[in-house]
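Single chain ahead, by itself, as structure tokens, in the form predicted alone.
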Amino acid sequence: MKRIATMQDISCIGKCSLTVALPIISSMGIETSVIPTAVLSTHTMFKDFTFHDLTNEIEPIFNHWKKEGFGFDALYTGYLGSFEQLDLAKEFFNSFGKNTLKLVDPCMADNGKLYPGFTREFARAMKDVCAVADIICPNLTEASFILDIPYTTDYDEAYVKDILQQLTALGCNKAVLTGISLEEGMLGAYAYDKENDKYYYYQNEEEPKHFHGTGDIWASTLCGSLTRGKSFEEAIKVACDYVKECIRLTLLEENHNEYGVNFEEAIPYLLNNL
């Protein structure tokens, strides 16, 4: 059985982070472990939220998971909430990356703005974990902060080829930019592979919600999808697929939540598609 290790936060209520990266990447097939880098009550949405760091725990973590020999297909980092987190998840890569997929979600802004208590000189700082990943997926608002660039809603697709190239240039091999329309109505991800010079475009029609957490699930369904052995574009068609499908049945409930998609119901759906 493949084995994914997954770095990043744990919240209680909310679907993002571990409590969708586990059940969808479990469900693929693939073993999934995990380093939780915080403990929160719910998903920063919401008002007043707990959070407990877990910061002191990640390196002993490491440290057994070294002495026992665990080894992994992938490694998969999230939502990480300080700068001694990106030092740890460049640990993390360096002691268990052999030879491995490493992808990083560098979660901590959307629509123009950081995520609370996420400050630029963090967004400039996510460029050394970027930079030994394999593949990077931020939204493009990430992306601006990571580069360091204004940040823009007008924008063609000349100019994102540019972004993925910049992208690329900090280290990683592929750069995906998730939310990506270049066509009224439609949305997708835009992907550049450097090693082969390739550029991969994939959209649907755009729902007409949007809602917290669907980058988390597209970016685990991106690595389950890669780890399971579908090519770099198969891998983004699934993942843009699946959270179509998990916004399409959220709608389809009268009295859904805002906080999250109703990813528990697609999953037959995303094996359907593996």
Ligand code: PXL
The other form holds:
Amino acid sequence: MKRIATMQDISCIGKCSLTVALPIISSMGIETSVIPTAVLSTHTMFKDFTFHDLTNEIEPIFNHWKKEGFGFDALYTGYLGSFEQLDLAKEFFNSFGKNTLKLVDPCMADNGKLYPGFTREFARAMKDVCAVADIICPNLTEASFILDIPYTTDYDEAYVKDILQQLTALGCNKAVLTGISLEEGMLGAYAYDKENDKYYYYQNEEEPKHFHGTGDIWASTLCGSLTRGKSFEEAIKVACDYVKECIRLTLLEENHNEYGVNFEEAIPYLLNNL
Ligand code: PXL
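Give me the form predicted in complex with the ligand now, not the form predicted alone.
Following is the full complex, with the preceding chain placed first.
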């Protein structure tokens, strides 16, 4: 059985980070090992969330895993809450990342703004984690903060390609920009594979509403699909289609919650696409 280890927080309510990565990757028939970086009452879009940092647990977990000789088919990092955790993510890759896919989703910003608690300095430090990954999957806001360039919604294909070139120049082999729209009413992901000098773009009709946590669902699906042997291009399609289906199902429910999507009832759709 394939096994992925993922390092990110548990937001007890919020349908993001580990509460989506674990069920999605597990449902794809892959063992999912977790390194919880913090426990929050909710994700940080709610007011007055609690935050219990677990940084001190991480190194002892690594040490125990090393002693037991555990190995993984993929390592995947999501939301990381401190500079120290960025260093631990690098240690995670160093300790367990030999011949293993290393995926970094640099969760920290959207719609031109950093999430609460993050700074420009943190974004610059995230760059060093991206450099040692195989694949990174930021949205355009995160990419702009990582590259320390102004964020713009007024972009064209040449601009997207240039950003992808700059991202892969950091050191990773592949980069995917999520949430890219090059045509009115369409939304997708634009990717670059530096090794083969190839670009990929996949888009769907845009759903009328955006939700929190969809970036985490996208990255979890990409990681699972690649681990199951899908090509980079195929895995991007599976992830885009699944997120779209999650939003579609959410919107079918009249009083749907606003903080996250119905990824649960879309799991059969996901498995059908594998
Ligand atoms: O979806 C990314 C994410 C993960 N974890 C926490 C968050 C967010 C986004 O806001 O707050 C705690």
